[in-house]
Structures are given as structure tokens and as C-alpha cells.
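The chain that follows stands alone, in the form predicted on its own, written as C-alpha cells.
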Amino acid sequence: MSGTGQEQSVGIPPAEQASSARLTTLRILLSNEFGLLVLIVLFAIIFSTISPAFLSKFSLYALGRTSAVNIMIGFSMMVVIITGGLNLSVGSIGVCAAMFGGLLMQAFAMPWPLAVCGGLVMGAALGALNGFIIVRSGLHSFIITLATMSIFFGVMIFLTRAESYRDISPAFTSFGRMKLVGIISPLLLVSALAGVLLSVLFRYTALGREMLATGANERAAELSGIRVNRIITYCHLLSGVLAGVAGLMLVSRTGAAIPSMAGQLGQDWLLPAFLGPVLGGTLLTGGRVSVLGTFLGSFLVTMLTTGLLLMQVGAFWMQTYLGMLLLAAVLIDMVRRSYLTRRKLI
């Protein structure tokens, strides 16, 4: 018999079927990539009706672009994060990329595309730094890349002497303030780009999977042959060149490129690039990855910024209501991967 209904049931009974596809059903609903983009409507429901600009041509362009930059800090801590490592000086490597690239442009009269490149080959250069310290003195990232803040950070002010670099190529800077349709920055497309990207090395490259499984079971890599030490320095130098693309991408967007973008010593980053990864279910414990709900957690973090904003809302409670937005995402994916797991969904 060639009936399709028939194939599809030979040796799947149809109550089967059915229970394996409302399971299915049921691991998306509860996955963080749903309940994140199902908050990003309520909330723009939210805002609009509080706040009809908040849907504006201009609300929604400068959406696009702040949020690109975030989804970038990102990125660049997830990278770190899903060894069970963290990088707390991602936002003074972006500061010292963004610095880098704009003394080639402005002392050096460097074409911005190799501005930019040798912007990049700094931020990797911080990264490695961090991973290769790490690695050898067998501390944990958390106490190196709290010193290498403040180092780095406190070099680039010595040697710049903390001023800013403004003579920045009219190409580059007309680059990060260019609409796509009205509504869209170019620098959107590029952490999207980047999304993609990450996804390609995580899902389909051996250097991925390494990554991964580092991040799941250190001792059990290494015994199946992972030389654990190198990928950590990978991770950690491509963390740089992530919060480097950040860096840039703020002179871009600014048009020049400024010591104080991130903060204190890149303190500003800090919770944008911790709220991303775990609002989108990157495992802090490592082993777990998940570039899209990164990229939606990064979003939807400068859609409340942007629509407190709007409410008028001090910065103080801002900090407030992102940092217990922070808590909640932890709590609420510890009983979501509990119930997962008794279910046995995952």
C-alpha cells in the first residue's frame, strides 16, 4: 500500500504520535525562546498604550540600535559563560577596542576598515590575555577578569590620558547612524549577523561542540581528548572580539570614541551582559547555550530600559527593576527546568 497515512503510522501507533507531539508542544511553550518573545509583546503592548511614541518610526530606529549594541555585550559574555566561566572585563576590552580603533583613525589617518580590524585584533588580544592567565594560574575567571578590569582599563586611561578621539571617519560613523527602511539600523543587522554566526560554530563546527562539552563536564572533556585549556582561551578571546565589535559599535553610533563609554571600568556592561545569556537560558553552571534567547533577553532588556524611559522612571529604579529582573530569571528557570525534568522533557 503507497497511502501516506498509512506510512506515517507503521510502527508509531497514532496515540503515540499524538503524545510525542504534545510534548513537543509542550517543551516550546515552556522554553525561554517562547516566554521571552511573548513578554516582548506584552511589554510593547504595555508601552504603546502608556505611550503612543513608544511605537514612533524614531522609538522603534533607536530601539533597534541600543539594542544592538546590548545583544553584542551579550554575546560576548555567553561565549565565556557556557564553559561555567564569566568576564567581567568585558566592558574595558570594548572600551579599549573602541579606543584602539579610533587612535588608528584619528593619530594614524588608518582607512576605517582596518581601524576597525585593528580594533578587533585588540579586543582578541585582551581575551586571550584573560584565557591564558587563567588557564595557567588555575584561578577562576571570576577573580582574573575582576583584576584585568581594572588593569586594562586603567592603561587606556594612562595612555590615552583619558581623552576622547573624535576625528573618526565620516564613513564609519554615517554607517551607524544609516536607516534601513525608515525604521532599521544597519547595526541590528549586524548582531543578527552575528547571532547566526554563533549558531553556525555552536551547532555545526567541532570547535562548538567542544565548547559545550568543556562546559558540561570539564574532567569528562579532557579524558575524551579536548585539550580543555586551549578551548577556554578560545572562548575567552572570542569574548573579546565580541565586546570589541560592542565598543566599536558605540563610536560608530556616537561618532567618537570615548574612555567613559562603558562606565567606571566598563561597569555600565556588567548587567546587560549577564541579563541576556540568563534571561535567554544560557546555563551559568556552563554546558548550555542558547544565541537566540540571548539575543531576545538583549532586546527585551533595552525594551523595558527604553520604555521606563518613556514613564520617566529614575535611573536608580531602573537599575532596581533590571536587577530583579535579573533574580526572577534565575528563579523562574530553576522551577522551569525542575518541572522539565520530572516531566522528563529534557
Contents of the next structure:
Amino acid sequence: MSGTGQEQSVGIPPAEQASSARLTTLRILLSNEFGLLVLIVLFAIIFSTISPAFLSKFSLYALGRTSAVNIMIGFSMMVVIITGGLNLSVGSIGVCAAMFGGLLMQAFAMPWPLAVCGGLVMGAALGALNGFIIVRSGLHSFIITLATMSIFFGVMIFLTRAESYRDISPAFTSFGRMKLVGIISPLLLVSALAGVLLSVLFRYTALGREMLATGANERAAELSGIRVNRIITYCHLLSGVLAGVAGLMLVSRTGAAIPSMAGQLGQDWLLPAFLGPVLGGTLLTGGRVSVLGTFLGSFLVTMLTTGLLLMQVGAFWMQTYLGMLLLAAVLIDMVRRSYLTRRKLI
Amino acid sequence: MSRRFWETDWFGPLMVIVVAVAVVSALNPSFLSPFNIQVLLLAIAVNAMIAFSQMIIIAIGQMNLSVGAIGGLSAIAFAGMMEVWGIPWPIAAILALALGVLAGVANGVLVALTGISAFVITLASLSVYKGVNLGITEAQPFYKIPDVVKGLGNDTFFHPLPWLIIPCVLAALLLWYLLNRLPLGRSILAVGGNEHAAELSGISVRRVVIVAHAISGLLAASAGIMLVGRLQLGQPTIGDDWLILSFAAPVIGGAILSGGHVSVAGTLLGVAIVAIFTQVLVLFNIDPFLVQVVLGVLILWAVGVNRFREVRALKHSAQVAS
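Could I see the form predicted together with its partner chain next, after the form predicted on its own?
Full complex below, order starting with the chain above.
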């Protein structure tokens, strides 16, 4: 699926070659990323006309800070979706990593860079454990991560006695509350950096290409010499690290590591985790990824949430709107895909 | 297809229950007291409905993440209709069940007509239903529950059998009859076993998917209504913690997640195992937080055992063939 645009245009008869430039433009205009950009601009205009507070410095800053975490959660799910799997335990892992980081800072008085590394190692370990069990058992990642979501969260609650760590290093919290140029949160830069690194991984490195190949067709990948099991474990490990980053970002923002910050069993992260990649055009069956799409998708979701809250249309209904958004996104994507297939654009 | 009894789905879980009950009651005799049995049966009655609701979807090879959201929505609809509109409880219950069926049908229609994976559709509908629940209640419970409903939710009709066990037994019998004796049930299992083959043999896959989701919605709604009676209030949080349990019990009962193979008796025993283990944590003053860990480990253990049995069955049939 991925990167076959150029190769396929060779197969188009010469008569249609002339219009290929027009087709390329059309393809860009119909791409997910372009559609998301249009939506982001459109909703920004709508929200700012209805409520001028939307464009205030603080509102923009808060938007960037919140979306940074959501983007990270989206990335965390994305790197597993590309293998055709799922990771229901992103929220659980995120909270575990954050709590471990908090423990290192409070109980062991570690300097914050070390504690952050500790938290990320915890995320990586839990992710790798997921990958190991999935690969060894040969069972679908859905049921394994459903079980580990419950186990990770249960062990964490048991060990912490459901208490928060509030003794967070001030240097670390000030990072989450810092304002660059008045409106940009450094957290958003962290997400952007992660996005760039992930793009490089999937576009230019053998490992990234092998991940995509595994997702597109596991058997074919295996036959062409890719160690599929190892690749799947790496993807889950990466997912754990990214979930850990998201969890630690939340700690840095709120100034405390709280066991309930992702809801019961970390379930509250599930919807944002899927919304970003699905809106961004990452195929749920695996093999196709759009890092930029996930970035924009998660940003759009956060913007819609913030905007609707500002318009005071009822915070309690928010979940309904987000659910409908996911539904609309998959339906529109289906229509778009069938249109593109009919016009032979993909 | 005749199997020896120790190869059936329910034999393993039954042995676990027998051993667990023997060990626990030897260590702590109050485990078999009538009161404790009543508490156990109450938990089993509600949890079995939740598990059946997921089981019927596992049978067609899909999953339903919105089981808890449908249950919660029906529960607050039931309580809300009685408190706000003053509707008598039997009518409110029927309307709440209808709402559950409607929510299930909406899931089924979306999955069947679009062909998008049930995971994504039910993740979206989970948040739609939960959002409607929160939008209506604003996270505040309904408190005015008629005494009859409270009684039905907690009292026994024949010591120590609680009233709630009746709908549970009824649902188990009807589901067993449906899946083992009725053409519709066979169609459900056929679609789960091999959707393409089912379609080719003249089964309307779309209709079967929609019906299965409708049944799932109905069962989830009944679990929600039963919980209103048991908790004696219409909590908006009803259903929030059903997801793990709903998968654990059918899987312990030998259900294959790719579809086509579920066991009503096995699922019921799976629910009983979960209830006993949870009870043990309470009886021996072990941390209740560990319930989540136990549930997760039970799922892993059960899928491992199922996988082992599957592989062994394949080897066995290969030997027979050669």
C-alpha cells in the first residue's frame, strides 16, 4: 500500500499520462493530511468568530499543551496499529511509567532526567513484555493487551496504595508550565520532535520499513527474511516508550503523578489513542502509516474539544461528540477510499 | 463429534471450581454459609448477563466494547424513567430493555453495512452511549428506586437463592437452546466459524450480525437493570468496569475469539470462577486492588489453555487423517 504511488502511475495508459499532473494535485487535495489541515483552519475560524477567547494567548498555549499529550498517545497506538495489531494497555503503561518516574523523584530523590529515563525504561519494559507474550503465544494482541492492561494497572494500584506522588522536582514541573514565545509549550516541541524521529524511522531506516512490511503482509515479510516476531516485539516496546512519554508529560504538566490520571485501567486514553491515527489515515489492518496525519488528527481532536468547551455546549456531552467524530471519520475515510479506487488514484 | 466428558469446555473450569471451593471452605468454613452463597449468587447472576452479552458477539467472531456503555445507559434510563416520569417499574424495565436492543441494533447495522471492524464501531458507540449517559445524568445518580425493585435486587425467594438468579438461569437456558437447537443459533456460529462459507451456503451474514448485536444489547441492558436493583440506585458509573470481565468469563469457558465456538455452560462457570476468586480476596483480607490482576492473569491463563487445546486438536486430527 505505502509508497506505491509512483510505481502505479507507470501502469496508466499514455493517453492519461498528460493529465497525471492534474491527478497528482487531486491526490494531494484528497489526502488525509490536506483534509485535516482544511478542517483545522475551518474550525479555528468558526471557533474564533463565535468565541474571541479561543485565540487568546492562554487558550492557544493550553491547546498546544493538551494536544501535545494527545499526539503522543496517538503515536503510541500508531506504532502498534502499523503491524495490524492493537495495544489496549497504552493508558495502563502510561500511568505505570509516570508513577515509576514519580516514585524515583519522591522516594529516591533522583534528579529529574534520571527519573524520566527510569519512567521510560519502565514503559519500554512493559511494552516489550506485551510484545513477548503476543509473539510467544501466537494470540491476537487484542486479548493479550486487554489482560495486561488489567494486570499492569492492578499491580500499580496495589504497590502505590492508590496514592499520588506530589514531590515532583520543580525543574521538571516548570518545564511543563514553561511558555516559549508566549504561546508555545515545550511539550508540543517534544511531540513534534517525536513525530520527526518517527517519520525518519518509517521513511529512511530498514527497521521502519520492516515494521511496515510486517504489517502489510506478515507471511510475505517472513518469507523475505524479516524476523517478524522480533519486529512485532520492537513495535510494542516503542509503543510502551511513547506511552511513557505521554504519561510523564502529564506529570510535568500537573505537577503530580496521579494513579487515576488516565481513568479506570487507563481506559480514558483509548479513544484519543485511536482517534489520532484513524483520522490521520493509518490503516487499522496495518502496513500504512502517516505520522503527520496522526499529529494533525490528534491536534484536530484536541482543538474540537477545547473549542466546544469554550462554546459551553455541555462538557458532559463531550464524549458523545468525540464518538460521533470517530464514526464520521471512519465513514468518510471509507467513502474517500472507494472514490479513489474507482478513479484509480490509489 | 461426540467427545469424552473431560474434553468438553466445561470440564476444566468445573474442576477449578470444585478444587477452589474445597480448599477455601476447608480454610474458612464461613465460605459455605448461606449468606455468603447468597452474595456469591448475586454477583454471578449479574456478571453472567454481562458475560453472555459479550459471548454472543464472540460467537460471530467480533467484539463489543460498548457492552458496559449500553448497560450503563439502560440502567440510568430505567432509574430515570421511574424517578422523573413516574413510570411503573415493569414498563420502565421493558422500555430500558428496548433501548438496549436499539443500541445493539445500531452497532450491528453499522458493522454489517459498512464492513468496518466491530472494534472501531463499538469503540465509537461506547463513547457515544457513555456521553449520552453523562449528558442526561450530569454524573449524578438517580436515587428514587421503588422498594419492589430494591427487594428484587437483593432478596431471596428461597433461601439462599436470590430473585436475580431467575433471569440469569432463564437467559442461560434460552441462549443454550438458541445456539444448539435453533437454525438462527447455528447461523450465528457458522458466521463466526467462516463468514465467507456461511454467506455462500445461503446465510444472510448481515442479518445474523445485526441479530447477534441486538441480543448483546438486550443482555447488557438486563445486566444494567439488575444492577440498579442490587445497588438500589441508578449510578451513571454502572458498566464502566465491565469490559475485562465480559471477555474473561467467555474465554475461561473455552470460547475461541476468532469466532464460531462458544459455550454457555463454560461461560457460566467462568463467571463463577471470577466470583469465587474475588470473594476469596475479600474473605482472606487480601488487597481488593488485586482483583484486576487476578482477572488479567485468568484471561492470559485461559487463552493459553484454549490455544494449547486448539493446537492439540489440530495435531490429533492430522494424525487421524494420516
